[in-house]
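Given as structure tokens, the chain that follows is alone and in the form predicted on its own.
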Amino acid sequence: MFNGGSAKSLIDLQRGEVSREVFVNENLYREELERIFARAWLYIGHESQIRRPGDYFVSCMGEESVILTRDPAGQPRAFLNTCRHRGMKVCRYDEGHTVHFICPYHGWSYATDGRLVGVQQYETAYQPPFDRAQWGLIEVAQLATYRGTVWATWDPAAPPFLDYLGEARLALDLALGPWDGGDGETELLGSVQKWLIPSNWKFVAENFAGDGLHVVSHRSVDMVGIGPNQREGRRDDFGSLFLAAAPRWGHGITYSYLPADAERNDYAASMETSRYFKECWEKRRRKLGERAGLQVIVGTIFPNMSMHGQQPRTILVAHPRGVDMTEMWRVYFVDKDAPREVKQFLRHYYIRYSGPAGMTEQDDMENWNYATSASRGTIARRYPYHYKAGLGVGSIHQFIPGLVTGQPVSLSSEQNTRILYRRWAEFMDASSWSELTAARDS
């Protein structure tokens, strides 16, 4: 552990202070890979990326490369992307379709259910023959699907995924469900965007968990008016804002709420898109009543899956690549049954908003990059970060689960980031899920 001490010594929740060592210490980073990314539930992909048996998508869990695929029986599976013979990656392409994963080093081959099916000169070189059933691809301990998303953990003792979501389950329901509030599906819009930033991964996680004050960074973008209504601003009206944290799990969500009787005129820049969303809003009001106007703006599922729940509708995963390096992966969502013109309009809007070329994302990256570099120094590391806003303000809401802070404090409160770092410290100090569960329930 950190200099033989406890990670909780770096997180002072009562005072609202977090040590900079959390973001720049190399030893802590190596511990994170072992204690967080080897035990937590991690987002690894979407079912629409593996529609048919034999389809695959190469994802990540921490620094580990994993293959998400669909086996011959149609079940999603996830395997460590390394040959059991000499460790070569058995899949070197981002996505595609195959019958077997064949190692290019010595030719060992694996079925999409992970079985070792081919070994050169197996009958003659191995006397007695070794048991191939014991040398298949290394599979994740648990895998779960929810609303089309796919999640995995290396720890067989981790709680079931729905338990792990806790109060944040509603956020995934809202962010990943269709706009009309019905039982339809969403789908990915295009492929994954990937890029590197010289930043610690936790800056990204906390930014989406509930950092409302950083909107000052986007002032120039707001003035340009890249939003879908051909006016100043980036997005449509959110209404009232609420921060909600899952205190025992570390997740943080920002919700918005508009009264069900509110009239909406979204996406005026596209007549077809505006008409589609008006129809969705009417269906949503009839189906959900007073809860129709509840939506997710942004959120983070601990540790590193973040989302935009309104527009742009997207998932961002901050994959750790070093104490000061993060690989960002973004995917975008649309209603599967939306008209083609609507999908195309949203595609253009998403690209100019988020991703490596998106105007707001560039603002964020600049903040995270400089915050990381400016915290490395000997003197800088002596002084903690300030997380005092909204201490002791959270309460219970009538239909938003978790610890909730509403307006006018919601924009400035840092309750969600404090809870994220409390859960970070619990993971770092616990040696097993039984200890994590005890910490969660205390």
Contents of the next structure:
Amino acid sequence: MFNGGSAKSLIDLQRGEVSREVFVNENLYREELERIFARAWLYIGHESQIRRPGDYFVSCMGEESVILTRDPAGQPRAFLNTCRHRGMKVCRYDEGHTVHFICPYHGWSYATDGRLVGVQQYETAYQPPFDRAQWGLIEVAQLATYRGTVWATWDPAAPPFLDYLGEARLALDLALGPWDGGDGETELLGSVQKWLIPSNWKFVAENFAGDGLHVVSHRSVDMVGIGPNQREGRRDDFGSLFLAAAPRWGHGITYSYLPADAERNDYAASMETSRYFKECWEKRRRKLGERAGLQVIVGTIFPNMSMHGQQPRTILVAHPRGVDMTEMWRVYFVDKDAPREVKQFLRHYYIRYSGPAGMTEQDDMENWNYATSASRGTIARRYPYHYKAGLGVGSIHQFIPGLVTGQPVSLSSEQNTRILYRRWAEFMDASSWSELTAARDS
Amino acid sequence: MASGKNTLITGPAIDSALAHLVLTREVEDFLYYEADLLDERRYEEWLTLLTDDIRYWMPIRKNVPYRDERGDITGEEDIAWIDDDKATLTKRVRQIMTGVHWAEEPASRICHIISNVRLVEPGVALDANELVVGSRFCVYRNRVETETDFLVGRRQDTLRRIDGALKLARRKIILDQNVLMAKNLTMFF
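Structure of the form predicted together with the partner chain, please, following the form predicted on its own?
Every chain and every other molecule in the complex is listed next, the one we just looked at coming first.
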């Protein structure tokens, strides 16, 4: 561990302080790959990327490339993207359809269920023959799908995915469900944006877990107004805001709530989208009653899957690439049955908001970049970061699960980030999932 | 005019060749002037070079098999790096001018090198209303102290003549990167 000490010693929840070492220490980073990214449930893709058997999408877990594919039996499977013979990547396309993954180096080939099916000179070169069944692609220990999203973990002892979600399950239901609150599907709106940012990955995770105080840094985009209406700002009015954390699991969500009798005029800049949303809102009100107006603004599922629930509607995965480098993967969502005009209006709005050219996200990345680099110094790292906002605030809510901080404090509380770092320390200190479970229950 | 030919141009062909040359120079001059406006941060003047119906589009590049008929450029209705109309481009300019757009505050030092300018579809009579023009870009960005990005690729522009002056009506920016190796895209291409 860190200098022989515990990760917990770097996190002082009573005082609301977190050591800068957490963000800049190389040794801690190597430990994170082992203790967090090799154990936690990680988002790896969406079922709409692998609709048919043989479809594949090359994803990643931690620093490592992983192939998400659908096997001949129709099951989603995920494998480490490396040949068992000499390690070459067996797939270097971003996505596609195939029967076999064939290694360019020595020609070993694998079926989409991971089996090693082709070895050069197998009949003559190997005496005695080796057991090909033992040399298939390395598969994740567990894989789960939830409302179209696909998740995996390398740890067979990790709890079932739904347990792991804890109180944050509602957030995935809201963010991934259709606008009308029904049973329809959402789908990816096309390709993945992937880009490198010089930042520690946790700045991204904590930003979406619940950092309402950073909104001030988006003043420029609020001044010019890029929202889906004809007014200033970035979004439509979502009503009251609530921070909610899954305290024992480390997830953090920001919810918004409007009463069901609220008259809404969202997406006013597009007549077609506005009409579609109004129809959905009516259906949603009838179906969900007083809970219809509960939405996810943003959230982070520990460790590195973050989401926007509605405006825009997107999942961002912050893949670690070194203590001071992160590869951002962002995908966008729409209701599958929405009209084409609606999807296209949303596409334009989403990418002027988020992504490397997103007028909002650009300023975030500048802050994370220079916060990381300015914390590396010998003197700088002696001084902890300040997470004291909303200390001791937070309780239970009528229908928002978890530890909830409502208005007037809500967005100015740092409860979700404190909880994220508490969970981070538990992962770093625990030697197994049974210890992690014990920490969770204590 | 086809390149690589060694034939001497004579007779009426000279008029056509000269017209092509003059038009090419006019287009080059337009593109270099545009680059000057951007590099000198004269963004509001730059906006006046754009038609009101401009589509300013930067698709994403993918790793695909050599013969993949879908190609390696994301489609017209797919997620892109940028897909802006005039209103959004105007907002980008206004955002930079707020003085609190931290990704461009302090301002980056940006240099556009534009080359390989070629009339792809010059129109039959060289006086067609619209021209399709190909070019290459090297966009260098240096900001704060040592932060440096170098973005290279192709552009395919549609230029339209309005009241005698060329305007940019469409720009397709084909960046030669898969994972974008810049933290953001605050610059224009």
